[in-house]
Structures are given as C-alpha cells and as structure tokens.
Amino acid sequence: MTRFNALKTPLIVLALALLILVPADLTGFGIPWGGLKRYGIYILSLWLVTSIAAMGVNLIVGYAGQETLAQAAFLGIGAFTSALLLKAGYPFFVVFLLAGALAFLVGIVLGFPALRVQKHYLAFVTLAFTVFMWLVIRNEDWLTGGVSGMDVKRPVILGVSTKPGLTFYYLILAMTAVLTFALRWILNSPWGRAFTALRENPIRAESLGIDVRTYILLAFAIGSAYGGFAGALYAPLVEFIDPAPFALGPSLLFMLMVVVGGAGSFAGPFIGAAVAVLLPEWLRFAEGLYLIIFSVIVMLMMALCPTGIVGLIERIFTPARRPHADDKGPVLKEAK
C-alpha cells in the first residue's frame, strides 16, 4: 500500500467534516468562525452539484472508457424534470427520483450508437444529443418557459424549508454523500471490473464472457441518471433555470473536469469540478483578467500532469520502485 491509498481514508474523513462544520456559524460553540457569507455557501453548494454530474461522466469516460459531450443535456433534463413536478406539487424525493429515472431512460436510448461507433464518432453523436435538447428547451416555450425561463422554489421537506441557503446546502451535501457511496459500491461490484476491462480492451472483455453491449447501455445509463440527479438539485439551488447551461459549452466544461482532475479516478471530479467551480472565484481579484489567468493555469495542468491532478499527487505520494537483482535476468537472457 502506497503512503496516498493509506491517507485516503483520514483525508475523506477530515474532507467530510470541513464540508460539514465549515459553512456554519461556530460561535455559539466557542469557536470563532461565523461561517460562509450567502455567495460562499452558494458557490459551495453549485462545486458539490457540478461534481455529481463529474461523476457521472467519469464513470462512461474514466471508467467505462466510452465519449460524452452530452452531460449538460441530462442536466437539462433532471433540472427542467425537478422545476416542474416540484410546481406540480410532487415531494422532493420523489422528484430526485423521477429527474435520475428520466435520465437513466434517455441514457440508455443514447448508449445505443455507442455500440456501433466509437471515440470521436461517438463524442459527435452526444454532441448533436446536447445540441438538440438546447433547442428543444429554447423553443418548446409552453414545457419550458424558452429563453424566458422558468421560477423554481426550493421544497419544503417535512415541514422544513430549504429556502435559507444553508439549508439548502445541507440537502445537497446529504445527497451528494449518497450518490458517491452508492457510486462507490457499484465500481467495486462485479460492474466495475466489467467497466474497467470494457475500457482496457473489449475484444478481450468479450472473450471472458462480459456483455459488452449491456455494460457500454449500463454506463451510459448510470452516468446519465447522474446528469439528471445533479439537475434536480441545480434547478432549486439556483431558483430560475433559462437554457444557457445546457448548451454545448457546459459539457465540454464537464469533460475538462474529468481529465483535469483525473479520468478513471474517484477523487477526480470532486478535484476537477473545484477547479472549474472555485478557482475562477478565487481568481476574481484579478478582474477582467481572470479568465486569461484560469485558461494559463488549466493549460499548465495539462501540460505537467497530463494524467490528471489525482494522478499527480499519486505520483508525488508513491515511491520510486528501486530495481532488483532478479529485474535483470530477463533483459541479460535477451541481449544473450
């Protein structure tokens, strides 16, 4: 076991706890900490529900080893799903379930070119999915409300309001908990080593008895349903969805998380999704050269660690195998 996997699990534990106790006031405990502004519990809450759609992409790009530009469109569908039931009157939970049923649905229909076309040809095929769906919500002004938009009220859950954003932020992070346990069981079930050998090789996945047509729909499905669940929470975090974030460029942002923070590893959203979601904030002091100073840092990212920054850091913690005696035997029976 390397020096990281032995920090894992003190550093989710302590990761946990700041995640909890930090957005709050302290002070009644004799701490002196009053806690996040308003804007900072926001900008909290909008990294922990852009993290749950980076999983899902995760698991079809890191895990499964398939393309998806599509990831903004099952955000649409979850947030758009949650605005209206939750008007209609529908409990929270029900909605959550319902917007990740409906995504789980449209990922599968979408999985299906997956088994015939593959890489790029596969990433246009999500493309135009993203593409059509932004249109569907622009222009289908009477389900959507259009550019106009729509008003979304945060539920009321057992009798308690969500509307304070602290609250708010507590339901967020209580779900975003239970997606990444329930992702976590599922990449370590026999699912996950299908997953993993679809991406290593399919031809040789196939020929030790994996369905590889229902693992690619399974990936995209789940991936998907994860899309839809991070937009059931958007929709009331932010109380007024238009179709801007569902268009094209939110899915390559999606994408960009994934392989900045890592493809393939499980802290890698998380790490990805606070680069896209709290470094520009941190970068605000800079003005209007902001964005000019957070493309140069996720250019230099790339460039120095091409494998992700989880991959960094793995490399940084784990160390460098020191050659052995019997390493050379091979290489001497060979150059003999």
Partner chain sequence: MKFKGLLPFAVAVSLAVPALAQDIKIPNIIELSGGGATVGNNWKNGSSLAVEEINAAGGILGKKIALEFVDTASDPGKARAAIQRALDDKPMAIFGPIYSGSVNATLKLTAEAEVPQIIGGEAANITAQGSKYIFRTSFGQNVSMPKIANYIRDGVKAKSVAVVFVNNDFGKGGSTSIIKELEARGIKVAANISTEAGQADFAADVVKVKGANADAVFIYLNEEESARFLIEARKQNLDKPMLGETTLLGQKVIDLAKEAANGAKGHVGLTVDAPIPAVQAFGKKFEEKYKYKSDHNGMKGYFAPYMLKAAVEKAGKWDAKAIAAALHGLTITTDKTPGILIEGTWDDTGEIDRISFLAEIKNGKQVITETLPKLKK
Contents of the next structure:
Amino acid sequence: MTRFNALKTPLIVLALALLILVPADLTGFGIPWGGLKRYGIYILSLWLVTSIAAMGVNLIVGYAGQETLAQAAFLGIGAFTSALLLKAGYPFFVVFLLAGALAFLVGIVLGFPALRVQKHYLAFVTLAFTVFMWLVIRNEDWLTGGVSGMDVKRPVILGVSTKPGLTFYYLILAMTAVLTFALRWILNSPWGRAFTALRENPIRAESLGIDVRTYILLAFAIGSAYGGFAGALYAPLVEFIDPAPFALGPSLLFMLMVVVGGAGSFAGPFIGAAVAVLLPEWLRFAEGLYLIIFSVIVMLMMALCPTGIVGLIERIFTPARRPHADDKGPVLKEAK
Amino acid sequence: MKFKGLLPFAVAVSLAVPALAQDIKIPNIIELSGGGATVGNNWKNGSSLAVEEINAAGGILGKKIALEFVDTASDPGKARAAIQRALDDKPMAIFGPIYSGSVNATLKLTAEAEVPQIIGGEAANITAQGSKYIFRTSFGQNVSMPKIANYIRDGVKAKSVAVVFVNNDFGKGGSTSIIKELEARGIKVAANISTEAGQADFAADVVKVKGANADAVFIYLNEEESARFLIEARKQNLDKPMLGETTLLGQKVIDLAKEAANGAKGHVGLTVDAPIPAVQAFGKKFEEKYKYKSDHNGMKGYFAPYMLKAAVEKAGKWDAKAIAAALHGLTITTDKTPGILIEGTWDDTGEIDRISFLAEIKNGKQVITETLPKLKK
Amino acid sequence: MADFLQLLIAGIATGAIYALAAIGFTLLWQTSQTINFAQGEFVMLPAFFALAAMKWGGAPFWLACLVAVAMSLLILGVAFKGLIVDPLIKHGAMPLVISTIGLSIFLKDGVKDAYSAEAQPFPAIFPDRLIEILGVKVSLAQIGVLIIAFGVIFVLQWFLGGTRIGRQMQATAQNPTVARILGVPVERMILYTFLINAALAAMASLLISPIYLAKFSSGETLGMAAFVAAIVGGFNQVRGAIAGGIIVGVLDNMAAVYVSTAYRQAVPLVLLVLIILFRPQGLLGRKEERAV
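Since we've got the form predicted on its own here, give me the form predicted together with the partner chain too.
Time for the whole complex; same chain goes first.
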C-alpha cells in the first residue's frame, strides 16, 4: 500500500494537469499540439459527468455497502431541473445547487423508509423509483417534453457563453474537481472516518455509538445528490434530453461502472466511468459486435479481479502484501 | 495472467483496418441495439444492398462508397455524440438516425456543419424546424396522417375513432398528428390509448377500445405489437374496422398474427408488395440476400444511397453543401436512377412527395386497393 | 363483468408465466443470495435454441423443444453455474450481480447478431382455438399455459417438500453450513437448484413464445415483471413467487383499464414498495432469520 500511497498526490496533480492541457490547442505556446477535436472534448466531458454520478454510487455502494438502482433517475432529476431552470433564465450556479439539493431531498425521502428494512431492500425500492421516474418523464409532456424530449441551452456564466465545447468542458472539469475534493473532505472528516469504521465492521461501529442507519441514509442522500449534480451538467452538455438515459438500464450501468472500477476506492468511479464511456469508443471497429465484446470484458474482469480495476492495480503494486490488499475489499464481502 | 482479458483486445484494436483512402466514407448512424434494433438492422441491410449495387456499377462519379455503421443504442444522447464524431471528419453526407427523437437531437448539428443528413424519422416536426440539410426517405406524419384521415372520412365513413399508439417518439407523434387531422375533419376521437413498446399482453387495451365503442380503430404500433393487438382483438370479438399506417399492414404482422390480420386496412407509404415491378424485384433481392422480407425501413435504408447518388450526379461534384442544395427541389426518376424504385420529389424542407397506397390484408396477403397520386405533379 | 373476467383470465395466464420466471429468482436467491439480472434473458433464450434446431438442424418441433430444454440445462444451468457463479460467489454478491448484468447484455446481443433482430413466430404447443367459458373468450393456448404452469409448480412444491433431495435442497438454502455438517452434499444440491431454474426458464420460454413471439429483447419486460413478482410474493418462498406472478399479471391488466394505460407499469411497483414497507418478507414469505 505504501508505495502506491506515496505516488498518489503526484499522480493526482499529473492527472489534473493533463485534463487541463490535453484538450486545449497549445500551438500558441510553442507546443506542437493542436488539442482535441470537438468530439474528443465531448467524450472527455461525458466521462467527467459520468464520473460525478459514479462517485455518488461509489459512496452508496462502496462505502455504505448498499445497492442503488436509481442513479440514472437522480441524473434525470438533475437534468430536467437544470433544463427547465436554465430555460427560465436562472443563473447556472443556482441551478446547479438546486439540482443537487433536490436530488438530496428525494434521496432522503426515498431512503428513509427503505432503510428501515433489510439489506437489499434499498435496491428494490430504488428500482421501483427509477421505473416510476421514467414513466413520469415519458408521460408528463407538459413538463418534460415526454418522449419527444426537449432542447437545452448551454448557460452564459458571468457574460461568458459556454456554447463552445472547450469552454463547457472546463466548467465541467472545475465542477468535477470541486465535487471530488468535497467528497474527499467528507470522507476524511470525523464523520467520514466513522463511515470507514462502519464499512469495516458495522456491528462494532454500532457498539461504538455510531447510528448506522442515519449514516447510511446520509450517504445515500449525498450519493444521490451527486447524481443530481451530474444531471445538471449532463443536460447542457448533450443540449438535448429525453427519457432514454434515465431508465433502469443506465442505472444498472452505473452500478456496473463502480464495481468494475473498484468499489470503495476513490479512483474507482473514474476508472469505471472510463470503461463505460470510453471502452465502447475503442470498440467501434467491431461495429455491431461491440456490446458483446463489452459484456464479455465485464464478465472476464469480474472473474479475474472481483475487486475491480483499482484492486487489480493495487495488487500489482503490492505483490508482497497481497493478503492485506485483499483485505482492502471488504465492501464486497459485506455486500453478502 | 492478469492481462489475459485485455490482450486480445489490444491486438484487435491495432488490427482495425482503416477504410480505403480513396473511398467516400458515409457514416450510417442508426439504431443497432436497444428498442430500435429491428428498425436499425433493416435499414442497415437495405443501405448495404444499395451501396453494393452502386459500387458494383462503378460508384458515384467514379468514387466508391464505404458505409460506416455506428450504433446509437436507440438513445438520442448517444446519437448526438456519434453525429458529432462523424462531423469532425467532415463527411459528404450522413445517413440516419431512424428514431425521430434521435433525429431531432441531431438535426441542428448537421445544419450547422452544412452536411446533408438522410434520415428515417417520420415525426411531423422534423421538417418544420427550418434545417436545409435534413432529408426524409419516407413520408413525415404531417403527410401520411392527412391521407389516412381522408380515407377514414371518405372510405371508411367513420364518425368516431379509437386511437391506440405506442408510447415512443414514433407512436406519440403519430397519435398527435392523427388526432389533429381527425378533429379537423369533424371525426370524434373516442379514446387515445397509450401502450408500451415490447408490451406482450393487450387484453386490457382491447377492453378499453371496446369500451370506447368507436366506429373504427386506428392502430399505430410497431409490427410485433400490431400483431399482438390484432390477435387479442380477434379473441375478444372486436369487430370494428382495424385501420392503420404502414406498420399495421406489413408482412411481419401477417406472419405473426396470421388470420387475425385479415381485414386490417389503411394507408401504406412503402411496401415491397406495391404493384410496381421494380419494388417487387427489390423485395426479392433483399429476401434472397438476408433470408427474410424487408419492411419499410429496409426500403428507406435502400433509398438513402440512391438519393445521395442522384444528388451528387446533379451537383456534378462531391461537395456536402452542393449535395444538399441539389437535393432540394430534385425529382429523382426511376429511368435515370432505377434504384430509387418509386419516383420521388424532395421539397426545400426535405419533405418527400411520391405516390402511396391504400391496402388491405386479405387471406393473409397484403392487397393494394388503390394507388394515391403524388400531391404535386 | 365479462370484461373484468376477461382481464382476470388474461392476467392469470400472463402471471403464470411470470411466476415460472420468478421461481427461478427465488431459487437462485436462496442458494446464492444473488439477484440474477439475466433472468429475463434466460426465458428469452430457450425459444431460440428450439428455432435454431429447426432452422439449422432440420429438427421437427417436438425434438427442437427437447433440444431447447437440454441446451438450457447445459448452458443456463451447468455453464452458468460453473463459469459465472462459482468463480464469483466467494467474493460476495456484488461482482456476481454485475456479472449477470454483463451476461444479460451478452445474451441479448448474442441472439440479435447470431439469429435475428426480428421477432420470430414460434410454433404453438396448443392449438390456437377459442372457447367460451362464462361469456369469456379463452384460447386453448392460454388454458394450456395455465395447466402446465400450475402443474410444474405443483410438482416442484412436492419435490421440495416431499422428497429427500428436495428437503436437502431446502436445508442447503436455509443454512449451507449446518446442512454440510448434517451430511448434505451441498454442492450437488446447489447444482440441482440451477438445473431447476434452467428447466423452468425453458418451460416458460416454450409456453410464452407462441403467444408473444420470440424476440431478443423480450427478456427485458419479462425479467422486470418476474423480479417484481418475486419481491411481492416473497423472495424466499416458491409459493410466494407464484402468488406474486399472478398478482403482477392481473394487476397490470386491471391497472391499464381502471387506472391509466400510461402508468400501468407503476401500479405493481407501488404495490412492491408498500410490501417492502409493511411486509418486507413478501406476501407469503417467511422472515429471514439466517445470519449473514
């Protein structure tokens, strides 16, 4: 673990620098790099937005040991909130915060009764919720545009239009950075550490006076809020929303990302989102077969490294401490 | 060991063959998975067939065409991303998508990039948005619904109609258009029943239709669901005229619903059973190659490359903007471009005008009862 | 009233199919504490085994049905357990759940690319004749489906409760550790569970495809309905899944007529949430007392 940990901070700085520089046209600074094309920027933006939502799922699945099948629904709540409020002329940051806040509140209302009962039941309730939200989005044309969807305009922030892809990308990058550090801060706070205790051993945590249920509920609500935040960026990114991305299938995909990336590890959601967003791009040569290849890769990955890609990387970095590295994945054991 | 899963994948990526440089690459951005997979695969087969023929005959202005298929997963967001990617390579034209929602999500992009987009979408509002780069391969609902409404008024002489539609962009758009047209003709809409794509059990919907007690039923569902509805309607003795548009009268419905399909009638825009030798010859060719009968989406896919061919030849050069300009106001005739099968005229919104048919299913066969002329001569 | 009966009977017939798929959910849940997200595809696939046997193997229909059942036992039973469940189960439920999501994509797109994206007509086991009972039109196919579904369920109940192997399977499901101490061949019992699930899926597939056509995507709706049925009825009881299936089938039809066609799917889900809140073990389920 230590060798990996020592590398962490420089790695994060490097990643951030790359994310800032790679999409930009650097020829003006004497560097022969023309930046990414419009589509490259779009995919990178989509990856970041997906990562935000996946971070939320990771908090719920990886840290709180619950299962959520509603992240796409929360993405939808955020997306339609931002689409409607941006259209009504509200400033972006207000819209962004409201989208997150609304998702948080819905998360509390949804999680409170579900968490009264046994394990797995949150998954069932969130499944019902996702389908219900999807029906509402499809059928309430007056609000959501129904199956025909609705156009979304990219916002103007402090007089700067975010219409160009690169400008909007930097907005997303900034929001991703803020949300990432916010989550890190939460997890490193005393509250967050209680959380880790909870993850390692819920029964002990309870005996230490941690109100397990409240913690899990808050984790669910915060995780859902991340879905809302992601949605608030997703709608203006795509500039068009309709019911498809907010159905049950995409919700399952969010769970898949987090587990494939490495549930309970901080980098997991970013890697998982990359698998879900970027991998199909690389598989384009296979045309119609890409979904089959994608699904086989997922199944193989689960069989070969059930702790996800991060688990695999950690295993490579710490061969001598393998048993300990395996201990790092208790989430999965707990999910049992 | 650990990289076992990734290794063949890396090898495969490096082996991916780029299209031959001298070919003109046309991105075909369609529904190959998800809810629209059936539709997309028909289009894919149809367009592949046409491109093979065109290439075998020497291509267009001496250049061969290479289709590149991109899946939208029936998701407008993904369709939009795919179109954006395609536009970065400055293509001469884009084929697809077929789902109207995906077309609506992408038509501004192609308009901005000034690249003609030949689509399969039928929603009324597509051509009403002022894009100079969008072209239909089949009637919009704004064209087909007035025709069927006229038929309901004059042919069926129904005073009230129950509408059954599938709740997606295709069905919802159709239901909205037909209700508007029916009401404009003083025909009462007794019920407007929404159903799900992939719905299996139509018992409840037929009960509702019976309860509405209308003179006729207008069914606007995809083929499989149309068949299931007809089977259930026969079971429950719903003996009202079953009316519909292209999808109700397709071969697929007949295959699936068997005798329950008998008696269904309505308006057909595109059908391989049209009493036109070229169309029937196409139907045969398609069936020989793909071992099943093409539906209207297969025909739509087949038209797209031929529309491109006629437009490029009229423009006299391979230039995206000129191709779009050439298609506006163009009448593609069957003697100059036999692959177009039925003469068609594209107006300056990209709407198509061509003959269409009134048909009925009799003894398990689609029979054309009347040929409706082009709107403008 | 005739309408009501019509809906009731159609709903029960559809619900019986859901029940067959839902039993599979509960069986796998009991033995592996996992949710099989590919369950709908398990019901979609066997019909295509039969179609493939007829199309490429030139087999007559009855033989094709046998092939479908055999292939299901082999692929959805043995191979599913050996290749996907066994390697993953020791790592907890989550990787396995994710793997079944992958599997569902794989099966769906595999069938689409290998066979066809088109819906396929499927030969009927029962003649498609209509008869009238109490003023309600019922097709023989529907009655056949009902008889077979209930027959299978009855036999299964008897097998689980009345035979030695059945009781050993139940013991394994309730507490594998204790069962092992008592000398139950736990591994074999778990394999039996998977085989039964595969057989039920094949049965459901052969029954439902003539009525609703065979299509690569038809597992989506089915899987969802079976899942809801399993929760409503009780995730840990076979008879709960049966009740759940029928309730969901009937409720869906009733909701479409008496509530709203647009929100018909929501009504069983509302029931699901109510059940979870007030009777989390399901209508007919028993409280889970197993320590995890």
